[in-house]
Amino acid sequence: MDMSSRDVVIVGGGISGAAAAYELARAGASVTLVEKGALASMASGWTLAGVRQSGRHPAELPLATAAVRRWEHLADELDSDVGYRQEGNLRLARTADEVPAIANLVRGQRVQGLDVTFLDGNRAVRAVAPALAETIVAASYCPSDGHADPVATVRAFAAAARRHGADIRTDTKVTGLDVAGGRVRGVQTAAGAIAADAVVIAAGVHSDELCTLVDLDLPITIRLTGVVQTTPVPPLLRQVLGVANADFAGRQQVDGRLRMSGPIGEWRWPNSDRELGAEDALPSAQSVAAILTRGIAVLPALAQAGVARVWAGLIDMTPDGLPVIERAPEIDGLVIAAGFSGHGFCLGPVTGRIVCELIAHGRSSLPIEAFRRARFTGVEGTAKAELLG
């Protein structure tokens, strides 16, 4: 399919639409990213920003694998700095208990063909990370996955999909999308009607409200994590840290801050009309001290840092924990690309790919028959999160 005769809308300013954005818009099509506040403003802006293979589901280690080869050039390719350093990740048991989690982990990702190692003792994992805890366990090492800067890429992203003609708008509420005769015609914008072609639908916690004003149905559920951000401090820790049951990540970032993040809770949207205020979005004082109490237990030096900045993260989580990522079946020309369950930031290089492939192909190079909503059929309930980033 000539793209230069197909023009895109894309719904939503994070990692994914700006990445769709930016594959879209270089194969020649004219391509409008619409988002409603500002570029990187929920989850790809609050995520720890990991760019990880290790604890994937099966399903999306291909995927991971893919983006990671992508992002070790990318900031060549996008011609920007997006802070990628690809230092490892370790996941910690912090327990007796814990440790047959991990050894799972490791044997499971290793026959998929992952290198990741069981470092077996506390000598062993501080031999990778000294500022860790003298009472830490074991881990799992894998040395090729990493962190960047999410804002940073997020721009990068919008950036370079200008460059090749894309129109960017942000402050931009969708309010329509407009479907006639089984496809998509375009969306409704409170600025104005933008006619397309086809349209994505990117828009992270607000995927499952679009999707319904089309009579489709995006089972999502929306979860809140805080964030906590220290003050610079010296340079502790290269790898990302996740732990067994999922209750606390973090990672050193390049200007010295800490930056962690912890269990996920309950959420409420506080209006009908899911539109946040400042104070809206915010973590418990008891979920913070949460994060810096298991901070401080497995990176005892954080004790001494200065705590510069709270904040939380939404995060829309499918009833699997696995995105959906389809050209929707009932509506020609849609294309949906959301429920990441806080774990979307790594793929979004190829998440742009793949949503570049579905418009212009209708098919994807990558296996992506898991992240079909068809799955959902007959499923309730929500899925453990995973490690976050």
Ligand SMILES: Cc1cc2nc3c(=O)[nH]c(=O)nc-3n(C[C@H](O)[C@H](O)[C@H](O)COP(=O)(O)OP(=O)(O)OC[C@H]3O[C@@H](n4cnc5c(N)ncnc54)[C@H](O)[C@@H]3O)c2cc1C
The other form holds:
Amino acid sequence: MDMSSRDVVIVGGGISGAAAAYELARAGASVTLVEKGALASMASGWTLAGVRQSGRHPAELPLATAAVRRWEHLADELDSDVGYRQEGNLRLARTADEVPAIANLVRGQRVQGLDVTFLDGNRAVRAVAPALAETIVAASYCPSDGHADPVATVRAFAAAARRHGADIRTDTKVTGLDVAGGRVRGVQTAAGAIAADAVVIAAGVHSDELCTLVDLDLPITIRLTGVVQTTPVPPLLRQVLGVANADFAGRQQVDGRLRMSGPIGEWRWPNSDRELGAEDALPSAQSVAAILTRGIAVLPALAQAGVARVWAGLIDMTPDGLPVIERAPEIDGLVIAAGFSGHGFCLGPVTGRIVCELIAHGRSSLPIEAFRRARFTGVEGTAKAELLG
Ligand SMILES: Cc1cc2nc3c(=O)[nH]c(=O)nc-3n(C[C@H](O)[C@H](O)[C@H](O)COP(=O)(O)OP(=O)(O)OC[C@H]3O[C@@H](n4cnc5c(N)ncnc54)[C@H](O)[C@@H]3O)c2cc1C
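Previous: the form predicted on its own; requested now: the form predicted together with the ligand:
Whole complex next, starting from this chain.
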């Protein structure tokens, strides 16, 4: 696609925005990515960074599968180590009561064509992951799932975008969108205006406020989950772990640290200007305790690890837990990629491609009808947030 006459501004330097910058820049567009903090300073840094197809909603599965195909070659494509390991995802049944949920998941996803198997009994589970507890009853196993280093991935996309000529501006906040005659004309930033004939809102939990600036409704409710990271420990676990009721997820990073998340709670902006202070989003002691207790129960060797860091991740939940990826029908040239509801990291490489296609041709080669914002008209409430790793 020849995009050489297009000026595009992308708001947000998480994986969605950085991947879009890369795709658009290499297609020839003149790209400016504007990030209010550092690259990957919000969800794309807080994330567990599982790259999974298993457990996906049927509408997201084609995107996740296409994303995994990209992840397999992403390091070569971006010429950078993104820490990707395709070593599988295990969703555990910790009790007999949890077995039907896992068995159903396997059945349903096999029908959708995913290579996922049911590991029946502790011996079968521990043949795949020997460090798991002897109490685990069963698991689903999707060998083509995996995980990656989220900050390295975002930086790799941004660096590759730069090599294709993109201008990546960090520490620059977008404060307004310029719209005239039904068309987007650019953005206002704290450092001045930037003209553009296409603007991408990929601003995570801030996307709804940017939409509000141009009278568009993007229903996002924020949820908070704690994350615990340990000191490096010897190799214990290659797969990403989830559990049947999604109250725990975890993985071992390439550097040996375990990174785990747990219960999801409500959270509100502490002030109307939505600036986050250092102590405005923290996990409660109870949620950290729950992560550690549940983690040790499934991976007993975790008890010996040091706790190196805890932090909170904010999640941009939509009413149905699926993202919005669309060309806004109300404003020519405005594309929205937001509301990933706790599972947008894996999708990043295809989100970027879809955004590029929407700007270049007005349509996507992957099915995205389920992700139109119009589906929320008259809808209230929020889906239950689930982090599945
Ligand atoms: C604890 C946790 C675990 C998760 N686990 C997984 C997982 O295992 N697998 C998975 O696929 N997904 C997971 N997710 C979800 C995934 O991390 C996110 O969906 C994904 O990172 C979203 O990327 P994004 O680029 O859309 O948003 P973000 O990474 O939030 O990026 C948005 C960026 O926009 C910037 N921005 C906002 N407003 C402005 C403005 N006005 N001007 C300029 N810049 C602005 C922000 O600073 C931010 O950097 C998890 C999320 C959390 C929190």
